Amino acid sequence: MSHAAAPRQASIDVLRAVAIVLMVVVHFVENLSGWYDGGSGPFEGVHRVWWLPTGFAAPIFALLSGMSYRLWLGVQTQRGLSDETISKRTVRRGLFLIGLGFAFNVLVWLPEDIFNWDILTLIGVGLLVLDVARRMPDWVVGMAAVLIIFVSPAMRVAVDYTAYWQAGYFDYDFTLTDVLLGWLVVGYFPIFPWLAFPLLGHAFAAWLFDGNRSGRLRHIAASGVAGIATALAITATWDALPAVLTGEGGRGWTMFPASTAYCLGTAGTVTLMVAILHQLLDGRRDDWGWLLDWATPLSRHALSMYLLHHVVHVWPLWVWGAVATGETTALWQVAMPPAASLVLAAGFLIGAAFFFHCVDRRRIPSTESLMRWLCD
């Protein structure tokens, strides 16, 4: 989720740390207590915790992966590495994340979910695509991202998206067609439309970290506002829009599927947040030492955090269910009240912050260092 060895930008570190906090809270409460409600689409009739801050962690991670890659590219170029070497390192990193994503699915979510196409496989594929996109003009990359967002609803209609979702979960058969459609359109984080986020991040990074300061902030702020305004307009006129523009599986703002309004609204919000934090924090690390002392270790070890927080709360859930009932998934989403899972999430975040401070001080190997050792 992060690209070590790139120059550290305080804005990216803080925003990625915010995404980690949101991710941990959502996953603890979702997996231990349940959280969806009776709306329309694939989550109809499923319980929801109304205060859960869902929907923003994944877009932040995906968009920042494109920004981090852009910064990483700059470091490789400054070191005098050839284009071929950079491509090899990029491809190895992408394949590492894809392989890690499959292993994660098997070891955490059990073998039947190996092809659920989670965020790790998305970011891995995103790196492979960015190796091609980095040779293109930034405006072409940005337009490709927007096109991906707007063609995705029609693709969901064409493949009958809702047929692959049961009671709020992606349900597929082990066939080549279902596996490929899950990767492209109907999984948790399919290429259409989620690939748009790393592409947008890659293009936006040029505005933020290259060229005139006032000009780049103005451009990215305008893009963020435009994304949010368009999302609001789509949501307000939803009933009047044809299915080819709205797709299937929910109304207005939905994460599963990632609707057009959701993609534009979250992308716009994240870019505005990056612009604001860039103005406040970048180049002023000494003024924000207390904040960065907390955020930087979490950001630097975002990939390890993603893996660790699942292991810490999902594995005990499986063991508890198997021992108590004989069924591994018996306590899934019913293990405890939401307030209790929230307390556990807070405890994990505090412990993880101290743990990764220790990892950095003592230079303990991590998933990120393993990726660098294998791929660079």
Given for the second form:
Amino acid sequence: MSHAAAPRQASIDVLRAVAIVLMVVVHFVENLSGWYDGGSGPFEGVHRVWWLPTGFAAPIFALLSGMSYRLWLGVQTQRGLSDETISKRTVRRGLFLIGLGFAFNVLVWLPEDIFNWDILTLIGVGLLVLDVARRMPDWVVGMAAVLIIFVSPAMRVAVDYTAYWQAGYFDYDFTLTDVLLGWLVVGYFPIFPWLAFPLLGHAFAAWLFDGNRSGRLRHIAASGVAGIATALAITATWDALPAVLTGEGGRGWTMFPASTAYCLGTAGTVTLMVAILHQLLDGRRDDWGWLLDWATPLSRHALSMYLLHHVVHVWPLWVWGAVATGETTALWQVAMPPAASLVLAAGFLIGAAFFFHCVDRRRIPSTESLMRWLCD
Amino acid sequence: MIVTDHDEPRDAGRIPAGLPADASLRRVPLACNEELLMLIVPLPDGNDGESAPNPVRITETVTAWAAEVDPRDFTSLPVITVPLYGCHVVWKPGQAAVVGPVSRLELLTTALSDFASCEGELRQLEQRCVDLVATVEEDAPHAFEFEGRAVSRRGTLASRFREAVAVRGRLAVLAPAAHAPPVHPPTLASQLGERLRDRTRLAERHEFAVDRAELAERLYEACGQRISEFGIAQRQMALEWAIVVLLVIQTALLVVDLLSRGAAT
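Counterpart to the form predicted alone, namely the form predicted in complex with its partner chain:
Following is the full complex, with the preceding chain placed first.
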């Protein structure tokens, strides 16, 4: 999510704004209409091709968290902060996000889902790991990310991933084993393989924002294309690959579990997009004023947006379900037609854009400012 | 190149008025990639009475010619005049005049161009030493400790080290000429060389330049060692981190395997 005080890169702002828009749309539609009318609506099988871009939201967030951390790190170093102070701030930010993630799970997804390991806990853990990774050479960080992606299918096979997923959501017992396995391999955003995204973002940011411009852009673009090509090759040869490479729970391109093809494909695409946007936007804020006027508040308040959009559509869903049927989660994924949830998502986005403009203009405290106040 | 037009206005590139008709200007290329503008004024070997040119007046004229400030010359170095057995040699960087009997001119011009080459190269090396020493204070911390944030200066430090070694090498080559001992028996050419070296403090200047080059060389050599140590340490650290990453991944695999066995039972 957003790390204030880092120099604002227009490319990152725009990409993060795209991610939050995608995330709002996918959450509204899937939580309100995922199985509406027996799943026969326009989003039947949300794996339809045009629904595919929504799968990029989480990888964009995770990868940009690594990039933003690198930029934030540069600012802290320029300010002359000691290594120890930087570590303390990083750890505090990581713990803040992990704590916020647990609070979010309890308050939004109800207490039984406290250990579903959502993206906030992933990014929080990612920050803790990045505090160590920042001391490593970039190629070692990249190697670690690639290793994480390639060992994850074997881990899923070892733990019998599909046994933890019932009817499309993570179903675990309140045992230490399940909680730990959820964090490591089988949760929504387990560190294997999702930790690879912040690590890759951190390593790519070194190429993108340091050193020779043309050289670094070529490197980034080549890495992105290589990721996409490998993803396509894996998908094409899926049936011929051994289970230890493909893992359990899905074929080819799946987000839950995050398949190797999905990880490489999304990481490659996001990297390529960052390279292209960096070339187009960074250092040319005046040429793209209208776009950045819209994207920057959304990007700056991505964390608040993430929390707010859940509260806005999930809490009423619980209340409505409890009132109408007596069962809190009765209307989950069946509350309304997909078209209606899409309209609600669009309405929320428009309202949020204006709201966060006001937040910036009137300097109203937000989750991001709370994090800075507590952690820096 | 010989310029013989006496009617042109007086300047450094023209023969001044009042000199014998056979006076000439030569542009002599020097070994230090500079050019020496040499005014040669031959005098008759014998005394021709009334018609003979006045050597004193000629010497004053060529000295005044050499003293004229070249607009390109911002150093305004003083003109050195060396009288020698009825000859007169006037010199300043880039410009010289030789007045003397025709039979001695060739010896004098050769000795003069040899000296000018040596002095020109020393002057260039002195300037390079000045440039190097000017960066010493800025770069001195890197000779003690090289940090990651200084990696971008690696190329600059390496080029300065190469420059220091190159200057030191050129000064070593120049040493025999700058410190040439007196020749015995002395000749006209050797005496001219000795006097010019003495008047221009060539030996002392060479020693000072060597001192400066040595200072820069020592500094950048130490920087090179620190950079090399830093590079080796970085490579070792990268290898160690790679091993740590592999061990962590292996441990994670082991933990997952153990947890999955626990869950199965």
